[in-house]
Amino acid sequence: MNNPSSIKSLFVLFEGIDGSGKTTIIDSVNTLLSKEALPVTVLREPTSGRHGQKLRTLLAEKTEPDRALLLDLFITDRLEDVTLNIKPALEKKQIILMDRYYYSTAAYQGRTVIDARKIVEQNQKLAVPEPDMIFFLDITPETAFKRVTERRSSKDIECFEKIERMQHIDEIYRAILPETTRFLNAGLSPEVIAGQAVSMIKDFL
């Protein structure tokens, strides 16, 4: 592989349904790349900014938030993320490890596949940076649901984590992700999954 000082920028996106272990894998990939002195920036959406915090508050409410408001906030938060974080990191030739992007918005907010594809197109028309690599943590909704129930209260699960909902999100994800998406077996250990992702990232570089 090239000397770290000569590495080009790379935008790596990680997507997956709740319970897929996505955030854990990103942390492990970050650790492995950083050990090789590679310049890494970890980002996530919704962000920790004003719009992202409002999104998290709305998504945590017991009642279903207004869908149009959510989509508007996602886009506003994303555009701010692009300006403040994504573009500056790419200009500095960083390897961005992104935890969710507009595919996630489409999968979770789209009522149908057609609806979700419209959300993807809406984001792409904004000319936001496109990921160079997309990883999808591949797991059955049933296994993911079991993981989620083990870390949240039964009351929360009853409100937000119906398995039918997870199946719906998983189906939409698989319909809208690009053909170049790399699927990682989320049933393997985090160490193995992270190692596979790092190997593919280094090959790309």
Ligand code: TYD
The other form holds:
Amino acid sequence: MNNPSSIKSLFVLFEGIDGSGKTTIIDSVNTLLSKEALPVTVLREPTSGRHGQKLRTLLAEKTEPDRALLLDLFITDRLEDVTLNIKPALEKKQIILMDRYYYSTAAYQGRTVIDARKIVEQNQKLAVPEPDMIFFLDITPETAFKRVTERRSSKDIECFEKIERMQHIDEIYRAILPETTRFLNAGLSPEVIAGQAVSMIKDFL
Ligand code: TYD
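Could I see the form predicted together with thymidine-5'-diphosphate next, after the form predicted alone?
Below: every chain and molecule of the assembly, starting with the one above.
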């Protein structure tokens, strides 16, 4: 690894189904990299901007939101994220730790694998920055479902997180993620997973 002053930008993406522990791992990776004085920016989609907020409201509704509307809003939110956050951070030579990107849109909004591949292509045609590294938090939908049900009320579960839906999303992820994706065993302790991710990130710098 180079010394911190000669560091290049790095765009690191974390993907995974709900309950895979992405957010916890990103927090730990951030802490570990920051301790070494590496310049880290943490970003997430949906963003906290106006489109992201609208998306969170829609996703929290009891009735399933219109798929085309969601797709449209996720892309609008992403384009704004690219302009306001992603490109500026890359220009400032930051290490971006990104919580979800267009592979989430493909896996969650894609009805089939073919459909999901089209969503990936649609995003790539928009010339959004490509991640340098992708981590996938690897967990069975059954285990992820158990984790989610432990932390949320049963009312939420009935509405949003049916196990079949998670299985579908998981299958699409596995079909569309690039071959270079690094699979992290999400069943290990957060410290171990974060340590593995940090060592791979440092090798890449
Ligand atoms: P997120 O805040 O990452 O939830 P969690 O921290 O529980 O993983 O994402 C909120 C939800 O948005 C999540 O269920 C996945 C969904 N989502 C999509 O459906 N499409 C997308 O393009 C993105 C980025 C997220």
